Amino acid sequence: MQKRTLGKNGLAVSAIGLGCMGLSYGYGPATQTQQAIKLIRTAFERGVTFFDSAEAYGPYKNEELLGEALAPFRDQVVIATKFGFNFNAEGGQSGMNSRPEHIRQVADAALKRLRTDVIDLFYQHRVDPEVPIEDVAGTVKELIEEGKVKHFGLSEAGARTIRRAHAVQPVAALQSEYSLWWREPETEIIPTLEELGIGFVPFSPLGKGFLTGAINENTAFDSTDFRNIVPRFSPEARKTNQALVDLLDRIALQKKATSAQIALAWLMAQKPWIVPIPGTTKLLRLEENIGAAAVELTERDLHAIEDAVSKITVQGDRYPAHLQARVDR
């Protein structure tokens, strides 16, 4: 698989990464450990070198899973993880926390769980309104100087926050939602990243599974699946948003690809420093996602997609109100 570079400091990763959250958290019951390890190692065998985790996924279980799965080839992969939350005794999130002392505690704990001596990319998971971003960036800068972290990242940060952080410690990558059904980053975020030389790592590049075509208005999610509370996944919204999937199906048929591959190829065609991190629990879907790296969309294809998508209005907010409030503007 081809490599792409995130940020000006030369963080080279596979053109498509693996978002590992769903193996432990968010989309129903956790995947059985050995099955998850097999999937992660298969991804590596197929050329994926970029693996995304966070202490919040579980919490803690996802980092432990990656630590075990990637141990045999740790020096050949890039591991990203995140800080920024407190957790209660039951494992639920109990507020944001990006205070410097907490960042340090999370880094030390993550190093142990990941079975490594350095975190390749350390993201602030969400911008903490109670802690100046300069303090956050300064703390990660110290961790980089100490050799515990290689690169600094932000997640769901607004343009002003990105600039303030980058002035203290160069930001290698921003991780935020971006896909054919969530294009807000194009307005202000992508121009800011291009100006500053920061890579972009879109999470949910397949619209939390919707753009694969495997979900329709009648799909029933597991009771623990967080999509149950996402407005964009209400049955009514899914019925309306099917028009976007139908469009991808038509294009995929012409390109001898799948809807998911077209959605991922479209993202990668936007900028050479965009690296999507689709997640999956299934080997078949993993192979499909990786195959997107070989799908070439011409300028004519991209214009056709743009023209068709411009006629479709996606229905429903991407987060319920209490989660949307955490997104930095």
Ligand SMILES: NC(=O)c1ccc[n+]([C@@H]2O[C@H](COP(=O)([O-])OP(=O)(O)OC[C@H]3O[C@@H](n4cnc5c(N)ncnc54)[C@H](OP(=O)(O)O)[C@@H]3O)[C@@H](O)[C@H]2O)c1
Second form
Amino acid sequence: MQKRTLGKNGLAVSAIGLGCMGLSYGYGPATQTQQAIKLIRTAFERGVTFFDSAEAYGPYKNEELLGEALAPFRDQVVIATKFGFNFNAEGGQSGMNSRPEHIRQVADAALKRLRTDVIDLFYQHRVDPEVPIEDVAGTVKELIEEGKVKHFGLSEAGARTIRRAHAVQPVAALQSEYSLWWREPETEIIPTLEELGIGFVPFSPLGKGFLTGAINENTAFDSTDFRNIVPRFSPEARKTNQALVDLLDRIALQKKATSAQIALAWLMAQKPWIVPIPGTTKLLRLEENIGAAAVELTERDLHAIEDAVSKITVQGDRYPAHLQARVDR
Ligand SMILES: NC(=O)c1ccc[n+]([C@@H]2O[C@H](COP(=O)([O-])OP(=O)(O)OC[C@H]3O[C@@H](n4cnc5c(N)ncnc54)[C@H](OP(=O)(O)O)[C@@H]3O)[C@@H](O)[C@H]2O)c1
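Output the form predicted together with the named molecule next; the form predicted alone has already been displayed.
Everything in the complex follows now, all chains and molecules, and the chain you saw is the first one.
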């Protein structure tokens, strides 16, 4: 698979990464360990060298899974993980925590779970309003100097925060939601990243599965599935938003591709420094998603998509209010 570079310090990754969250957390019961290991190793065999995790996924279990799955070829892959939360005894998130001493503890624990001596990309998962971003960037800078971390990243950070952080420690990548049904980053974030030379890693590039056409208004999610509380996934919203999936379907047919592949190819066509990280628990879908790297959208295709999408208004917020409040703007 082609490679792309994130940031100015040469972080080279496959043009499509693997989002590993759903293997342990978020979308129903965790995948059985051996199956999950097989999926991750198949991704590597197919050319994926960029794997996304977080302390919060599980919590802890996802990093342990990646540690085991990637151990045989650790030196050939880029592992990204994240810090920034406290957890209660049941494993639920109990607030943000990006205090310097906490970041250091999380780094040491993540290194053990990931069975490695260096974290390739260490993101702050959410901007902590209690801790100046300069202190966060300064702490990651020290971890880089100590050899425990290679690159610094932010997630869901606003433009001002990105600039302040970048002035202390160059940011290699921003990981935020971006897809055909969430285009807010286009107004301020993407121009800021372009100006500063920071890479962009869109999360939920398949709209949490919706843009693939595999979900409709009648789909029932597992009781532990996060999408049950997302307004954009209410049955009424799904019904309205089906127009977007139908559009993707039509383009996919013309391009002899699938809707998922068009959604990913569209992201990659926006900038050469955009690297989507679709998540899946299924081998067939993994192959399909990786296949998007070979789908080329011409200027004409992109105009046709733009034109059609501009006529559709997506219904429903992408987060419930209490989670939207955590997003830095
Ligand atoms: N920084 C953050 O705050 C943040 C937030 C969310 C996610 N992330 C990261 O971003 C990654 C990707 O985001 P995401 O998992 O939320 O959303 P996504 O990649 O947009 O979609 C994942 C969902 O789509 C389904 N799917 C995947 N490929 C498919 C295909 N070809 N056809 C039909 N369905 C398909 C998956 O189900 P199956 O498993 O059944 O295939 C899963 O339910 C995560 O794994 C995580 O690493 C980061």
